[in-house]
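There is one chain below, alone, in structure tokens, taken in the form predicted alone.
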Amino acid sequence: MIKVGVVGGSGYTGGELLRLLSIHPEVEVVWVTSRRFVGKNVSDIHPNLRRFIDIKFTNYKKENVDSVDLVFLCLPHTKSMEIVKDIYGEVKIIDLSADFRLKSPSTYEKYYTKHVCPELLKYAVYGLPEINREDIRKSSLIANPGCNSTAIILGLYPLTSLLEDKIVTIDIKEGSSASGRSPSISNIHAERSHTVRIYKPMNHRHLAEVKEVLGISNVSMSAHAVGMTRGVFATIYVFGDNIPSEKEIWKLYRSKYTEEKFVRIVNRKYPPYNLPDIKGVVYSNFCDVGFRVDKDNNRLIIFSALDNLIKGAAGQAIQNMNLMFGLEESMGLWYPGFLV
């Protein structure tokens, strides 16, 4: 058994990979920690886990470390760079924040803060697994991926033969889970719901993670908060001369995964569920993706979606570790979403 901590669990990301790790036939959760909630059990705050996680929120020690495998952290963004400073070398990690996912200190400074440990983002695999594999399977630190990043990266990855000349622009929205837990004015269900709002017109924190992975600088994103739980819908235009057929756009995205489990390409002829839909994927670890290409106005669209709290989060984070402990990459993770 693969014994994991999780530091910081009452949040929804934590939430939902101690729901996953729970089912894990392969996992004992060891501890799980909590400043706000310790003492507390992880079934008061997440009670989908009674009978299920029966232990307590912890507070964070690092003579706790020895006791488990693999640390999970599930921390806001440059909260985690401090613990893997401390642990790195003696334990597994995987960071599902951002602050291992670029390589470069000044990029992660424009975009977050100034890194304390700039000497160890050489080290960190970033965990997406149709891409870099074989480097999760070494690695022992992962930075998971964020969520729209994920979904972006999976639909261009293979067309990125394409995109040296070409014009790209990104059209996302996501449901507020995305947000996190701790509640604000952008996220209360009365301030989101009914309604689609651009948060971040431009300059977007995962544009960093895709241009560095896909090796792109010509993309641009904006980002709507749209009044659904969960889910990241990505509209991706790429805009250029010499868009190729559909016919060569499918033989493009079969090359690369057509033996990839958690990637599925819908691209059907008919109506309602011909292209990807957040219903297709929602409550699994799946990102579906499809395109048109519309000849007359120079313009290849791709849509992926996915769940942004399992492959977009958690899920991909347990993917992971399969990967780096030698397990079937899907254990614990093959199961459909929910359509209703």
Contents of the next structure:
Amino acid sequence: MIKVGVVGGSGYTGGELLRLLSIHPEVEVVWVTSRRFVGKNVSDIHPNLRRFIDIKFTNYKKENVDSVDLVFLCLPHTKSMEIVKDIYGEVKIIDLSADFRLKSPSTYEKYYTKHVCPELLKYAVYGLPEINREDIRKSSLIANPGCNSTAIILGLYPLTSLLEDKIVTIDIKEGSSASGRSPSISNIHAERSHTVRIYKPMNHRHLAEVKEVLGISNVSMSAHAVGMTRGVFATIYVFGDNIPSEKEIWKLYRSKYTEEKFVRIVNRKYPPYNLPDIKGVVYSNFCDVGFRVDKDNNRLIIFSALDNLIKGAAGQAIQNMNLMFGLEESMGLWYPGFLV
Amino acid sequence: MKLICPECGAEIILEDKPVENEIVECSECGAQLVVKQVNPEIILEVLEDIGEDWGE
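Alt. form predicted together with its partner chain, vs. the form predicted alone above:
Complete assembly follows, chain above in first position.
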């Protein structure tokens, strides 16, 4: 059994991670920390975990790291790096924050803040198995990708050879769980539900990951909050001359994803559900991708959908854990989502 | 018998040789394909797409 500790287990990502870990056949959750809820039962904060995670939240203590094989960090951006600095080399780490996703300290500083251990950035592997599987297996520090970044990168990855002279414009629609469990005015149900709100017209932090991982620069992104709890839907427009035919695009997607368990090409000719849909992926570790070629407008449109808390966070972290420990990659993750 | 979907390029495997005007479906992209010709070679064509109103 893999013994794991979870630092920062009271948020939505931590809760989803604990839910998935609790049913994983090769994992024992040894401790879960929360500064805010120390001493409380984990199931008092995550009631869905009653009878599955019967331990209390503790304070984070460095010496507790000795009791586990793997530490998950489910902390806000800029908090994780303090702990990684402290424990790197002593235990395997999967960091679900953005602190180790970018290779360049100056890019990190531009989008977040000054990095406290930039010398460790080169050891972190960007935890997107569909791209970095072999490096993940050998790594002891995984930077788990962002939810939007995962949707975008998986949507564009088969096309990277085409993108150099193209303009890429991304439209993101995201559910409320992506903004975390801390209350704010914009997250009150009355104000968040039944609306579409542009929350980041430009300079979204996840764009830095997209640019770095795909090696592209002509890319922009606008992100909208929509009235659903879970899910990320990316509509990606690629403009330029010489857009290939749909059959050629099929070939590119097949070359990358035919063997991938968690990426499904959803590109059927007729509706309904002929293209990715949030309904097809929520509560699962799948990312569905599809596309259309709009020849009249020199435009390729890519659609990518995933559950922000699973393939966009906790599920992907477990996929990474499985790889790091030599387990079947889909262990504990092989189930469909919920349609309704 | 192996055919190629004219829509997405996937292989379509049929147990028997199809007849003219038979409709076959591509399991990968779901396209409805009509057999326009069987001799000297089989030619498949994509049936017209359903409109945005889903036919309503």
